[in-house]
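Only one chain is given next, in structure tokens, and it is the form predicted on its own.
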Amino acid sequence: MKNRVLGKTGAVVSEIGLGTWQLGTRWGEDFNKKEAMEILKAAEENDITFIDTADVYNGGKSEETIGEYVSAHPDKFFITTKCGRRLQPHTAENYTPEAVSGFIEDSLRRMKLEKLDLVLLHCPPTPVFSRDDIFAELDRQKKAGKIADYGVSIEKVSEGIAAMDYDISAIEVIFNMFRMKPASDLFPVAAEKNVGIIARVPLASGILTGRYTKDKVFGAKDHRSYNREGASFDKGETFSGVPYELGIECAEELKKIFNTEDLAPIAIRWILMHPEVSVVIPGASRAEQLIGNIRAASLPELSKEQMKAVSDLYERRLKEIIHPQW
């Protein structure tokens, strides 16, 4: 496992981390603490040092389980958590300094920590990215020693650019073979300002594993069933916003480009070809998935011809749909 520096935090973290939206569960299923602990153990044993979580994941159980594991294995992980999605309704007006302060206290309590390594605003409504009072509160939390650094998780590239008017240390953004706009529009600004990039949804909700077909059926409580048009949250979170059947067709083309049926490690390696990315965070609902994902770390660099073929596919089939939305 290679390491990279996470922007102005100065932290050296594994270039492949662990996303925990599915920690100990599959989307729509009950939380399994035993499975969650096994995933965290596999992460430690395979030199993953970066964990990404959020206060809403599994109703707070992800943070609680991570906190329990970390307390027994101190100084092993850099933990990023996100806050804001607990607001009901999730509106810009409900984002207040008091709310942010409360979320940070709650995360500290759940994870039994004295300081959070990195806190991100969790894809708030667009106006929040220009709210002086919210970022001033994050500054106060940093000065008070409750958080070491802060940043934002975004849906749109424009939101990340707006947030860099403040002293953020990292941006979490959807970036994969189906979502290329961050590379051209966001990464150069982030590099200039030494803001770390956390690449999320690297496998486009599973399409970029290469294992799905057009007749795949997802469970009723799985966001890949109910959120394809953004019924519950931004549709870009589901299959990266790509219409499902089109995504399957593009995945089949990628299999031909790379002469493989197993796209997952290739898709992660493609992300790591971008030096501006500090860490990529594939999720895992079981330990075997995590071990499969980290195979990307040992793959050789992709060739210029392969990188161009992926870009050409995006330009030809996806850019017109995806680029303007996010």
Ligand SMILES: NC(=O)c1ccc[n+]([C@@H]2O[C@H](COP(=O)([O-])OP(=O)(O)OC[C@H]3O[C@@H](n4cnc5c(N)ncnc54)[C@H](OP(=O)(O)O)[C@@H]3O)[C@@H](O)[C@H]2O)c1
The other form holds:
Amino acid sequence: MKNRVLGKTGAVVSEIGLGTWQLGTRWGEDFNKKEAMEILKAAEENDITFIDTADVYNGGKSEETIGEYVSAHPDKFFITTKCGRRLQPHTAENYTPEAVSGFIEDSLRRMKLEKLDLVLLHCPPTPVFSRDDIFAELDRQKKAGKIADYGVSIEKVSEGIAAMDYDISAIEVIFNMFRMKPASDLFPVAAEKNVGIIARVPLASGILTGRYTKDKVFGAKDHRSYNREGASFDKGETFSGVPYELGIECAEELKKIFNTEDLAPIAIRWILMHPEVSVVIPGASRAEQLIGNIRAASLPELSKEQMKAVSDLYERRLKEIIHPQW
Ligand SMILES: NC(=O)c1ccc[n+]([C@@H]2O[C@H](COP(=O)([O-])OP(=O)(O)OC[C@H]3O[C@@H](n4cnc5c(N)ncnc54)[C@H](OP(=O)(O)O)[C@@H]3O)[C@@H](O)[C@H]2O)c1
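Having seen the form predicted on its own, could you give me the form predicted together with this ligand?
Time for the whole complex; same chain goes first.
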């Protein structure tokens, strides 16, 4: 496993991290702590040092379980958590300095930590990315020693650009073979300001594993069933906003380009070809998936021809839909 520096945090983290939205749940099933612990153990055994979580994942159980695991393995992991999504309703008006400081206290308590490595605003409504009072509160939290660094998780590239007017250390953004705008419009600015990039949803919610078919059925409590049109949150979080059937057709083309049925490591390697990316965070609902995905770390660089073929596919089939929205 290679390491990269996470922007202004200065932290050296594994270039492949662990996403924990689905940790121990398999999307909507009862929380299975044993399975969650097995995934964290597999991460540690395979030299993953970066974990991405959020206060809302599994009603706080993701943070609690990570806190428990990490307390037994001190100084091994860099943990990023996110806040804001507990606000009901989730509106810009409800974002206040008091709310943000309360969320930070809650995450510290759930993970039994004295200081958070990195806290991100969790895809707030667009106006929040320009709110002086919210970023001033994050500065206060930093000075008070409650957080080491802060940043933002974004839906749209323009939100990341706005947030870079403040002293953010990292941006978490959807970036994958189906989502290319960050490379041209966000990464150069972030690199200039030494803002780290955390690439999320690297497998387009699983389509880019190459293992899905058009007739695959997802469970009723799985966002890949209920959020395809954005019923609960931004539709870009589900399959990166690509209509499912189109995504499957594109994955089939990619399998031909790379002459493989096992696309996941290639999809992750493609992300790592971008030096501005600090860490890529595939989610895993079982330890075997994590082990499959980290094979990306030992793959050789993709060739210029392969990179061009992926870009051509994006230009031809996806850009028109994806680029204007995010
Ligand atoms: N707003 C935000 O800030 C935000 C939003 C979304 C995600 N995130 C973070 O980003 C992380 C990654 O995003 P994501 O989990 O939504 O999408 P993803 O990483 O693109 O896809 C994860 C899903 O792909 C499938 N998968 C992964 N590896 C596999 C393998 N080797 N073989 C077969 N299937 C495999 C699994 O589906 P099954 O579970 O069905 O097997 C897994 O749940 C999350 O865990 C979370 O930490 C943040």
